[in-house]
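There is one chain below, alone, in structure tokens, taken in the form predicted on its own.
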Amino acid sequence: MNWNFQSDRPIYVQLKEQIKLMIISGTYPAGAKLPTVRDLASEASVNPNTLQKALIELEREGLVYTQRTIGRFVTEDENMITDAKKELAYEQIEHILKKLLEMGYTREEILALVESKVREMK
């Protein structure tokens, strides 16, 4: 994974988002064992404590769980992963829609732009 960080946001938040993206995209499928904190921290070139904080946040969300002495795993609840994926998609759509509305586009113009882009990408 190519870890990219922006200086304007806490690193642990960005780590959490990137690991979450790996989960919802299937890089780490439901039930998969995650690499160790040390391995992930080394790969991302961050302090293990920072990565640990990101994983704790993902545990609070229910996307990751820990089995003592064995390691961390992605939830086996595929519905939870699907819901997280949908939630992230809605957040992205909302962000884009707000920007387009600020630019003065109407609902109909936005829909036409989206349809045009979807056809173009096929």
Given for the second form:
Amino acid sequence: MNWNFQSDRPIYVQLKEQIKLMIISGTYPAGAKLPTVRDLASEASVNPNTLQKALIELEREGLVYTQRTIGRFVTEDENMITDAKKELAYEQIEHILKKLLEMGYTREEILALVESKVREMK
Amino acid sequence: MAILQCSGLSKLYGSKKALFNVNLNLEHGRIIGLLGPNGSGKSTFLKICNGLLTPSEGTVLINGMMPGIRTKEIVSYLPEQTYLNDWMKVSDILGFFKDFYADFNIGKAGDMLHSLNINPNDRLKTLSKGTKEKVQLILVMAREAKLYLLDEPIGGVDPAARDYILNTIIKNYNQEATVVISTHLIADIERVLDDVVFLRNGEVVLTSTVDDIRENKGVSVDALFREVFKC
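Since the structure above is the form predicted on its own, I would like to see how the form predicted together with the partner chain looks, so please show that one next.
After this comes the whole thing, all chains and molecules, with the earlier chain placed first.
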């Protein structure tokens, strides 16, 4: 895992996004135990308090839960992970759509472009 | 109670103000960047906290105590200059620290030396400047102190060692300890900091958390520093 941070946004927000991505992509699957704050912080070379803040945010969203004295775990609710995955996909798609519309493409043209590109990938 | 409380602190050299009316409360369990250009009073502040200089006005309390023998038990200080004897071996110095400080973890120091490929049997005078700095930092970080005051800990070492040192700080961090790092190499250490204190001409011009700066101003601490201290 490569941790990259942009300089103009809070680090905890970016940590949250990157940990979420690891959950969605299955690096940490449903029910898996997460490394300790200290280990994750050391891996990402960030302040442990900042990392803690990111995990607390993920807890608030329900993707992660704490079991007292044992540690933090990824939620066992697979649907929640699927939803988070879809949400992230929509975000990315909206981002691309916005750019393509700015470039002057119509909806139909965009669909055709996406389709041909996806076919090409095989 | 804050680990370090400082009120109305000034240090005057004749008419020159090295520090002027500094008020700070540093909490437990934080990593704090003391940032400012050359001559802004960073080292003076740390020296006062270690009892090496006496304030002209105001007070510093560490864990409720004036700087002195009692505070040296809980404060681990990395000065800007080296004070170790050149004829000693690295292992001699470890023994020296073990005798001096009850909280010195010699095993931890040994591990860190090993990770940085420093031979404990080498004499200090045979080590490069950067390696000496690493040894000194290892000595300081191997103590299990409540407050670490690090004066320019990363200035003289290569980027790879810099990463290792920052990681050492993160790994050795515990909920109780506070780490103060003075530096002007902000971009390198920004992601390990909780809070920053900007000093200019001996005065505190800003205290903030790193996240607040990024969230409210939309820039990195490094960018903000360049803006505030533009020459």
